[in-house]
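The chain that follows stands alone, in the form predicted on its own, written as structure tokens.
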Amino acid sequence: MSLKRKVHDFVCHTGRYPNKKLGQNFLIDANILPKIVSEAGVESVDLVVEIGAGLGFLTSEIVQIAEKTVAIEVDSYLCDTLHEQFSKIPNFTLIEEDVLQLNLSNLFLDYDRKNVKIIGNLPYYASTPIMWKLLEYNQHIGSCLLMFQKEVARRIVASPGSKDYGALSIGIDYYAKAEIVLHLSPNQFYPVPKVSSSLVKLTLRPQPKVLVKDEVLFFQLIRSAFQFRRKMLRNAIGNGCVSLDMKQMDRVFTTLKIDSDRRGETLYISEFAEIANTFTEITN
């Protein structure tokens, strides 16, 4: 039986039809299930959480595989399903809840960081709120793979210079690196999306990729940058940290020698480190 079939069964059965208001999309092309799968590099001694269960088509690919799946899943009528499903499998968890609310630490007790795998199709309206919950457990998290909007997606592995580069690109890097590994269309969900979507693959890094003396000027001068990417960068820096002393920050640029005309998306998250740096030493 194909997966829109499946969906479609359930909704008859139900009379409940895919919620909107939390974003339900299945994923329902079967061939693509495997290779999330593979993507993730889920093993046998893996526990593998997965956000937003669903009606379990891609959980019943984990569960042969990983060594202990925990599914969460917010809607109780698909809760439901799952448990029928999945209950009687040893090592299965199913946990009905919204996972912005959950505390994820006792998740991962026992097991390496290196073998605590994330997948989600997450729901595009809570997709980056719930990929920057998870990178906060960068010290138990090994890699996710993440459902995004293709064009969030593109934001999250902008390279310097792009115009898709901004604070949401630096952010991410700093806690993770980050590649695309699979686009797919519209018609591989139902209800069919109106945007593509791409699968995105984190892998954590158990230190942030630069040393950075204070994170809240560090990421302050960063959505400084960007909220004013048409001015330069001295501009923007002074009307976004308003309460920074800019003749400082004029003899952080001097000591530097990066120059302050530049805008923000020309540069590298190491330079934004150093401005940081250089400037709590100054003043400190």
Ligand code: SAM
The other form holds:
Amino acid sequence: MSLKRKVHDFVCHTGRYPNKKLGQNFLIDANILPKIVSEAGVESVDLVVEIGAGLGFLTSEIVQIAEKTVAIEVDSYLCDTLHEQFSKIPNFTLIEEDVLQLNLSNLFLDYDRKNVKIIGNLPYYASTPIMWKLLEYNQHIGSCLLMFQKEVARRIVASPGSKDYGALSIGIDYYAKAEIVLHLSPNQFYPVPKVSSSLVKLTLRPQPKVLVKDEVLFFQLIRSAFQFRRKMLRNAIGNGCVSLDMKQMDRVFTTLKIDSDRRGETLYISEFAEIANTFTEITN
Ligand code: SAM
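After the form predicted on its own, can we look at the form predicted in complex with S-adenosylmethionine?
Everything in the complex follows now, all chains and molecules, and the chain you saw is the first one.
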């Protein structure tokens, strides 16, 4: 039976239409499912946590390979069908919860971080907060393969100098190496969304990419630089949320030999780290 037909059957049996608010756009291209699991690099020794398991189309592929599968799904109707399909499978656990409210630490206890893999065809409305939550577990998670709206995916992987480069690209680069592994068209989902999607693989760094003495200041600087992205660095930071006077700022730029006329979008993460660390030294 086609996956689209399975969605229709679910609607007929339960009277429940896919819930827009919960971002229920199910993957209905059967050919893409094994590709997704393969891009995630799932192996027989792995724990896979699937976020937003839906009707279990991806879950069916994951349970065939992973040692242990944990499916998280917030919609109780979908949980009923997941339970029916998978409850007899050894090492399968279903958690009926909002992933954003869940403490994930206990899930990872018995596994080495390299064998902990997250897969999620995420709801668009919450894809970025879910990703930030996962990055907090960098000591426990090896990699995440997550679906995003195409434009968001481009911003995640963008390099300095490109129009998509911004606070999101740098924030993620701090915690993980990001790459787009697949682009998907709206027709591969049902109901058909208005946007295209991309699958992003995040390989989490056990330690942040750069050494930063004051993380709060580091992220404030980045936000300021991109809040006013057409302004030169000196003015953008001065107008932003960092409370430093212009003299101190000029000292920092002179010490680092960074041209304060540059725009934030040209700076590498290492340069933002140097600026933040020099600010910290000067002001302490
Ligand atoms: N994995 C399925 C697939 O690929 O066909 C469904 C993907 S659908 C885009 C997103 C799923 O995430 C839906 O089943 C939705 O109910 C679920 N979801 C939405 N918000 C959630 C949340 N905060 N926590 C857990 N699951 C959520």
